[in-house]
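Below, in structure tokens: the form predicted alone, a single chain.
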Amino acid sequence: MWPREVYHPIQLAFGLTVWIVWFIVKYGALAFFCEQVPPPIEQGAFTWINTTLLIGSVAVTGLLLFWANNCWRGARAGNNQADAETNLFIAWLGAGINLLGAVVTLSQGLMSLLLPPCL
């Protein structure tokens, strides 16, 4: 049986909270490094800053996809308790929110392949 954590209401805020923290860290670090050690503009998008941001985005995306998979599998397994409908709703919605956070994180991370970091 799946761990009870996938039915906990914290699942409804977990994915978006991680995405918000990553968003703040990503753009804060980008602003800091562009101010302190900007790469040459001629280098284009292939800089150490963009590489670091892309690796971080892929790592956070993987974490969010892992959580979405756990919630999805927990929802598919069902719950035999009295409040099963509420638990299944939380698990399905948690899976969707984590998946949304993963898609947004990856789409922002892929921008690192296209744009120079310090315009």
Given for the second form:
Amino acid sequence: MWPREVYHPIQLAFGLTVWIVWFIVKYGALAFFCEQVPPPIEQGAFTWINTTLLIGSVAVTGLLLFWANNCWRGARAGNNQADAETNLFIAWLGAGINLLGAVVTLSQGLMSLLLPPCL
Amino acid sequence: MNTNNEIRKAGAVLQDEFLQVWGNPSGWRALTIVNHTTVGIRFMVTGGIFFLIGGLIAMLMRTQLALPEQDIIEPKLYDQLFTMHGTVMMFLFAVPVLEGLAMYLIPKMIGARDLVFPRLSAFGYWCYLFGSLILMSSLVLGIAPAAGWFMYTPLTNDVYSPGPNVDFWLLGVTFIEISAVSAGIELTVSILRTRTSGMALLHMPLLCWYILIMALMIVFGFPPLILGSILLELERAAGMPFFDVARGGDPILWQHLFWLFGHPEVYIIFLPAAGIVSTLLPVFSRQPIVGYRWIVLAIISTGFISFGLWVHHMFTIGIPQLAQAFFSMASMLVAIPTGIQLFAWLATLWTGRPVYHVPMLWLVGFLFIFMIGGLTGVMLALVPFNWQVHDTHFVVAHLHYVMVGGMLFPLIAGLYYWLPHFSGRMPSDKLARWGFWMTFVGFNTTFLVMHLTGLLGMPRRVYTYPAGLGWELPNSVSSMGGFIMAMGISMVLLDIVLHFRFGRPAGANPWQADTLEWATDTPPQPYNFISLPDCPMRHPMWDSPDLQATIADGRHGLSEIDHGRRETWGSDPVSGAIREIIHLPGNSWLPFFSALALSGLCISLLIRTYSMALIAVIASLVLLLRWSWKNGAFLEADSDSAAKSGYPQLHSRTFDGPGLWGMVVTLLADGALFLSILFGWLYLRIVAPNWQAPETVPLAWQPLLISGVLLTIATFWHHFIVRRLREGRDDHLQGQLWSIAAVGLAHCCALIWAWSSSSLVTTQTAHDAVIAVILMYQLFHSGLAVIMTALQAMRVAYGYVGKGAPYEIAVVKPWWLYTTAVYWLSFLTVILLPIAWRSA
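Cool, the form predicted alone is there; where's the form predicted together with its partner chain?
Following is the full complex, with the preceding chain placed first.
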């Protein structure tokens, strides 16, 4: 039996909401730290700001992938409730939305490997 | 046979009875109509007229640019023309016309009799009409805005744009946005809560998914621009320096606020148009859409990701490269959901048996044009390329490929598709095909070449250009193309006008479509359906071809009308199971006069006659409160709603009616506005080059703390009485409501005391100006909470509210919670954070 959460309609927005919140935090933190404590330009991309952003992005990606997997397994397992068809529809969409959130989070996060933060 | 005849006769009698309750008045009283069919058509016709005006402006500009060094139009007028062209097409045509189409179609597609807040629809229309007329009057008077449709500061401040030109834009567009947001709220709640019995989320027509996401995007996307417009108008009219670098502001803040709205706006326009494509393609391919779930996934993803792209409009302003890369990546990733939809459409065509009626021509044209627009979009997402072509005609060409391809072509496809629904007649096939080909050829001649003009370096928004730069030929070709396109659009219009008189009768469901809107009469009656069918399926008209007849005969649910109420089902947002009967309000003058009073406010602010503005505010408030009083627990409604066995209660007898959903969605929009204010505060604090904060916080924390505690007490008390109502207890309800209002009033007084004893000088620094805006925002919400609670106390005295009808008090509860949350969040950000910052 899967946790009921994977069939909850919140799944239709959850994964990408997590991404957008992380994106706001990341963009805000970048602006703040570049203004307050900018690392030397010569360090290139390998600065503490980029490292922190990358670790954060990987962590959020991991969470989103975990949730995507939960939803996917929930969608495959089926359930016996009256609204089974609707529940499976929601779980399937939840898997897709969490997965897409993970793809966007990681793609943006990997940029930290390439560019200096405050230039 | 006799039985069938009897059923038909009974159906005819029912139709007469329904018309008595739902019928539309004529003459002057037509201004009171709130029915979604009429309001939707009004939106579309008005938007269509503005499209023609915007098109005429474009023709004037293309005439001017056809040859080098022409002086047909002088530079100042040219500035007004390009500003108004963009403004009219974006704000007065694209969004309203799509909202109008959605308002017309959504209730019919989900098996409802009307939108859930019909008076709000009518109010939205009048706001749109009056706001548009105010804005357009500036063009007639020769004082139209002239700073480009995105109104960048400092060009739009009172130094570089003196006079009322910019004010027309700021006030007019804000007024129109009220209309857009009200439609967004209305559509969201209608789709979630008024679907017919059994229509679960997975059975919803795809257009409803598109409109749901569009509506939510409006709810979240428009508030940043509303805030930006308010701030810029406050800067111009009251000298509060939000965007003035010398006094601690930053013009880049305007760009952020504008594009936080502006980029989602592109998808707000594209999504409903894509919804039209997803609705029409299966019908003309004669098979269900391929990948329903994938398309829903794509719609939701597009809605979200489109909020993470706004900075790609600002790549040239000096943002750090890493931040640019975030937005560049998101801009490319948004192509994934769009790609999913494209492949689903192609697969539907591939696996179906397509028939190429006129709407299909426009759909194929859309696929071709939008794909080019999408590809140039990906090019523009690449930062170095973006730098090269920034502010050139390449961007203008890209924008038009996206907008015309992504919105106008599907819209016209939809117009041809639903024309028989609007009028009951078919258009002329020959005229329609001529119209399409001339528009298609004209469009591509104009804008394909314009990419080259941009790559050759011609900047946008120049009123003329010298000969010898290689720009002459492409400009001449573009101008010729523009006129060919105009002829094509004229033919489409001619076809539409003529079809009302000469079109052959369409009959029932002329395209053999699958969705419920074709189960109504064509043209439809104001009530849509005499009886509301169960719909646990995606293709009701394919699965039950006799649905139109059985609905008209009254063989499905909720076909009783002898009580004289306008009713529709209220259903579960996920499963579509019936929860309650929603009692809809009827025709009223209140929306018209409320919008009229607000337009009086808009005009008095425009001419800066503040005494008149005050009168208009009071008039608006009285009218809106009168509206809430009349709209309340429906004095005429009695307790007969359970007369038919198995029917649920009227929504006013429940705690979870549509009003609560409307309030929550309204607060989502409100929250987006508040977060935009906080964003502005933090942005200026961190990034503004000349931020000036005083040594100590200019507000005393003691009265603020007292004020906050009083507000929190009032909120908990209100929460407590709602809980008691849920338990069926309403003892001392009136007294408690009066007491809550009194505590709320004391909170307001303490807040005013804190403000009046502060050292804030709102015209001196951006710091003080932003705090003043936060205080005004708080006072507005707290004041309204007090007024609403006092009104509830009065309604208890009249017997309109109580344990038998607890609905309204439950609607007010989220407002109190929100007001309190905003208060403490503001306290944290404005008072505590700077202290922590300073001590760090």
